[in-house]
Amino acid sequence: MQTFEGQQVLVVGGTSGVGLAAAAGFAAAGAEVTVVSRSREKVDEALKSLGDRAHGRTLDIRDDEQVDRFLAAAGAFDHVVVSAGVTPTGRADTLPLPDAYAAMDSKFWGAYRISRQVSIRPGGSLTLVSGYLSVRPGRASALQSAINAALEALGRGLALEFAPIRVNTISPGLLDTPLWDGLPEASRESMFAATVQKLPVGRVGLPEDVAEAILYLAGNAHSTGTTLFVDGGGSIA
């Protein structure tokens, strides 16, 4: 197991899902974390789940001053992770503009604000978390594939702009998390089950198996620039 002890870690949408799971990944393997989210409950929630080594704030990834006046008070990190992010499906000429423009702020943006102003210590690194739509997209997702593919393509970016920094992006397939609790329990599960029948590792995925994707990336030091996909190889199947 990696560890991380002593290390500060933001997790930015570290409070249900693939971020939580990441959040209790690093608190596990040694390190002090922070998440973050807009809800306080939320935030207060994984905080009884997280113990002693977890600290929590709200943020609302899309507003500019909030992000500014946070990380100028938050000091550095050592490993920060962007996993927040709300992406409607719907076809490009069904889906209302407002609700992509707002979709492309909270996700890519979002991911923007933070990568631009945080602070990293030598020999840390950024990883950004995007989805395997951006390699391939469905019938209804082509806003949610661009965005996913403008996350990796910011990631190989920012790669350059900031190395030393390492810079990468997890890329996850379908996961049962909590982003599906809307559906009716019938329909989730035949999604599920649907989705069960392309893949070749025969399951959907859990939180948690991205978040030993993240904490691999975060403790590698020769890792920088990369995708990884973790899909269960649903960008090939």
Ligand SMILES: NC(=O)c1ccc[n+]([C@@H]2O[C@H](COP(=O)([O-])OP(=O)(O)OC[C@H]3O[C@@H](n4cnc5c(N)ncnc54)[C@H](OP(=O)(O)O)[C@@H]3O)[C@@H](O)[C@H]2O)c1
Second form
Amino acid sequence: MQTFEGQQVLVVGGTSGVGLAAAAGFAAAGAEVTVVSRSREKVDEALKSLGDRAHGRTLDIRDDEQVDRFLAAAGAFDHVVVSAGVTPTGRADTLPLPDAYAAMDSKFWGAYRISRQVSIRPGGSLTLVSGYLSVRPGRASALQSAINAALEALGRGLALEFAPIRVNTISPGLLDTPLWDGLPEASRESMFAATVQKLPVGRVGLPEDVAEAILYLAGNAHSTGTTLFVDGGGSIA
Ligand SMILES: NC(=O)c1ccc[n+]([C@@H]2O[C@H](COP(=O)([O-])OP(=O)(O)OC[C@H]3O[C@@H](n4cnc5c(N)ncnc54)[C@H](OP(=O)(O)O)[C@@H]3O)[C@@H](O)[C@H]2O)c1
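The form predicted alone done, now the form predicted in complex with the named molecule:
Once more the chain from above appears, this time first in line as the rest of the complex follows.
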């Protein structure tokens, strides 16, 4: 198993779903992990499962000043993962414009705010989390496709700008995470069932599937500027 012993890792959005699974993976591999997200409750809950060496802070990545203050005080990390953001689904002709701007502000500009300011030690890495809609748009997700494609392009560009710090993007497919908790159970189940029918791997993804890939990219010294799809074949289905 890859070791991150003695390394410091920041997981933005590390209190739920993909981010929490990545934080748990890094912690199990010996890292000292810091998780941040907006909700105090989620931070406290995540810390209970991450062990004594984990730290947690509330942070809203939509807020320039909060991000400035947090990163100025946080010091440097060896590896940073950004797995935060909220992007409502909706056709471009019906999704209200303020909601569309808010989605971009949360997932794209949030990742950009963190990336441009976080201090990463030599030999370290930054991993962004996008989504397979970047290359496989749906019928009500043009905006999400654009946000995810923008993140993947950002990752490639930052890999040049920040070199020798390595920058990569993970692009998940549909995952069973708390992201979908707001949907009525029947709708969620039918969305998962329809996806299982289409996917070559025959199951919906788990946060741990994606976390494993995040740890791989953080640990692989020859990977940078890449987008790794962990989508069960969703982008070719
Ligand atoms: N689940 C899927 O099917 C799927 C598919 C493709 C791509 N993705 C992408 O994968 C990433 C992680 O998704 P997930 O499924 O793990 O979602 P999740 O379980 O809802 O976790 C999202 C995390 O981000 C935090 N967060 C949200 N907005 C934030 C903000 N403004 N500032 C700081 N933290 C914020 C949340 O905590 P707080 O609420 O406390 O802020 C939470 O810790 C997202 O970018 C998502 O778009 C997910």
